[in-house]
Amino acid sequence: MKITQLYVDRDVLDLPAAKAICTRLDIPFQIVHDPKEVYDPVARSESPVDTGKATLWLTRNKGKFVRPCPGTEQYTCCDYTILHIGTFCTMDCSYCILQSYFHPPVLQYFVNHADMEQSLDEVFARRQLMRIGTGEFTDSLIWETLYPYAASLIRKFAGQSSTVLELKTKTVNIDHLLGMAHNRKTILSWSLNTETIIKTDERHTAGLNARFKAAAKSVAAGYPVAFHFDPMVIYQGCENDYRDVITRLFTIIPPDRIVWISLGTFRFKADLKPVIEKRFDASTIVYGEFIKGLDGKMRYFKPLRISFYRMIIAHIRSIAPDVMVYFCMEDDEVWYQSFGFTPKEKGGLPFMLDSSAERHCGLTNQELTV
């Protein structure tokens, strides 16, 4: 992290995480009484996204730490649950929705960890099978060089049997986690893409080989792992490039150690296009064959998506026929035309993913009813 401006809410100054981060950064900080003191300078800057990536606000999560993934009604959702640890990211991916989702985008790290742990205790007490991840509004592991809290979460999840934690990242910040007694209740997962897209559209992320090596270390340490091909970008020669990544993946990682693989093609809201064009002059990802989807996002023309998905799925199945593969936010027609079935025929997508988590992570569903 290259933080040049540090803000700290006045009511979190004495919390352990705030103290530790201020000490580690060792730069002057401004005590915040009103959020406008943080947002206004970022919004007025020449490039709010770039300024926001260098601006850190240590604050309190005043909402729910545990919340359902927003999803959309028009597409099949996996019923994921979010553990809301912070917002925005220091890496710089062209397609990242967070560039236009937050107004303005600012790095926030929630330091009221006692409240987070209480929320998790309430979840665990229900003994309900759940899949929880921290990577919805930020990368799960970018904060580790600043405040290594993932280990605390891994220890906490290791002490129960009904819920699994997924830490999704494009970093390789995992070495300090390898010797932990994780009890298979944490999945370490990586977003993957082709070398072409990583080079042009995923600035400041770990290289593909580095991600594979980190995943291999995780498997050797007994962790379940997962991978997310999302967003996949359709460009000339992409078919061979994605097949190559998939082949390399299964050469390095045994298929039976993979909990799931998600697939999703590039989609974006219209207001993201000018941001990408301005900030990524080498990127061409917004110039494909797009049409507005049911959720208002621009998506590749459906027949084009289906043809592409069929190729990807066929290649995965030729190497790893039993690995759990699913779509992130696609409709029944795309599922049927690509997989030959719809999630409903298999009990629903949440059931499919829960079942895979049960097998790989040793989860038990002992939900308590009141």
Contents of the next structure:
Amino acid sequence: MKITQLYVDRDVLDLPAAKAICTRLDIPFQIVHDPKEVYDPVARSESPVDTGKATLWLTRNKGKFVRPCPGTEQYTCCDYTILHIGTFCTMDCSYCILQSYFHPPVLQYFVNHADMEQSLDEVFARRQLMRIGTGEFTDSLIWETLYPYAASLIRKFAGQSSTVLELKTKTVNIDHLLGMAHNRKTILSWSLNTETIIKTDERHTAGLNARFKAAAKSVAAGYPVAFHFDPMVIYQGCENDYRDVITRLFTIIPPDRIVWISLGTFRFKADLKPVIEKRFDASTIVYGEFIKGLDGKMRYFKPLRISFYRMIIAHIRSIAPDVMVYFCMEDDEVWYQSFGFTPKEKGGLPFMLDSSAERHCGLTNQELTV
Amino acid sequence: MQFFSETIELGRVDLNDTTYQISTQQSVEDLIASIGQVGLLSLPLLRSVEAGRYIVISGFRRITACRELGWDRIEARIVEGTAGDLECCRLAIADNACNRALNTIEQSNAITKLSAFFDDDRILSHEAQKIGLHVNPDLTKKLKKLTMVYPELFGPIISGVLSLTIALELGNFDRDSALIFLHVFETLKPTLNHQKEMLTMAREIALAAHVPILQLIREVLGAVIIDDPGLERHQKIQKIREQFQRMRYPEMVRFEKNFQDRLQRLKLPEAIRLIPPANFESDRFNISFTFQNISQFLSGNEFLGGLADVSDFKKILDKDIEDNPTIC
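Instead of the form predicted on its own shown above, give the structure for the form predicted together with its partner chain, please.
Then the entire complex follows, led off by the chain already shown.
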């Protein structure tokens, strides 16, 4: 989507990222003295989500750059760590929680990169195995065409050995990253879905083939890669569609280059339903057989989830028996019924993922010898 | 604003111009009797639009009654020529709202007329309140939408058979479907929650299956004879709800039925109850065991011990999905 409204905080005007983005966008910008100057027009607009997607605010992250992923007690969390580079997204997915997560939603890009790098130095100094990603509150690579900062992050992570960076995206903005010395400390990962869902529910995202091609180029450039089937949507014909995506994935990407594949069926807070109904005419994803989960979010009826996961896992295992597959936010019962074991039996989900990162990315909590 | 009283010829009043009409009531028999007996106590309010022609701001029924009585002339209050459209609209609403409680359609008429002058619903509701129409911004928005619903729904709305919320929901359906639901609601009088449930399910099933809603409703209601004298009203409502539920949540309904069948086969004593987790989401089942003495305790205990070997019990705990072989 096109940025039509640009705001810049007064105190970041001279920062390199702010200067570069203003020059590149080449549209008039408004200097911000008070956040209300940004939020109020968006909140008052007829469709705050659409307005928010066209409104970019270059600002400073005044909170923590590095923070734990908000999980819930009721379902098994992977202990992921978020690198908070910005908020919201220029792409437009019906199921995106960010539509109702921020009040109102605005594209924020945090330009105080020196502070972010200092936070990362502190993390690296701990020499603790960690998985850090930028794709929780935004897509990791949407701003690369405006300001290719991912390269700096990749360079920074390449210089240490205990932490891996995951850049999660639905774009294909990776060509400028292919020649870099990444030292396998960056995982390039893609969210995948069926052609049907991409067509009806993922506006302005790269097509499935394009994502596969970008992943293949990343593998050729030596990057570890990962894939996220999340959210998976249960609809008429979905079994064949997801099997097809999985088959195509493994014809292009060697399983041993995949650090992990996550699975998660569609879940949503109840207040997202009217947003989806209003904004996505062709989408029927909210009309599945949902119940209120233990965390208050709507989830598919558990026996349905288990049935579906069993089918997906069986298909993955038939092609790639050793690839690390895990659930995002499911409980022991679903794990056991679908995989035949619970994470606890394997040392816990964080340990399972750390181990896979160790193997694929050469992670160690020892000091890097240069 | 200035008014002056004037005796005018009734033939000069244009009753076809309903620019300011708020009232939905058409019948004038009560007024004919009253005016015939004691005369015209409250003078109609008119606006002079051109030389010798008037339109009605307030008092449509009074003027009609006077004509029915065969009067040629009446005394009326005339708004002075400088009054604007907004002022006249305010007068029409205030004169109606301050003399009686307006029904929902009349409120909608009033708000819709006033909305021609105010875009923002908050300002509109504030302006309405100043002239005796007690509506908040949320209700204001709904009342504006009410003008879009099918005219056949107006009567049931006024009589209270249809709530404003349900009427607006029906306004989103095609006309035939809306009228079928209206018939069901008028005939069976389900609770507001049940009405909402039926409409939501019908809409969502139709959208998910990409079938016309009318086709779906006929399918559901075809299985439940609305006018079947052999069924009580609440039984018909229950059958309709079950039919919608089977279509909206087929796997959940099937799973619940399998659970109930298995529960039956366990033949639990009256003192023992097996309570599954809500929506079968948690992995925690509960057993409630009531006893009054040692003998009952031992007997119940023995029964519970034996459950571990019963296949139906194991399948319940496993939330066995074998009964749900296909999901897509």
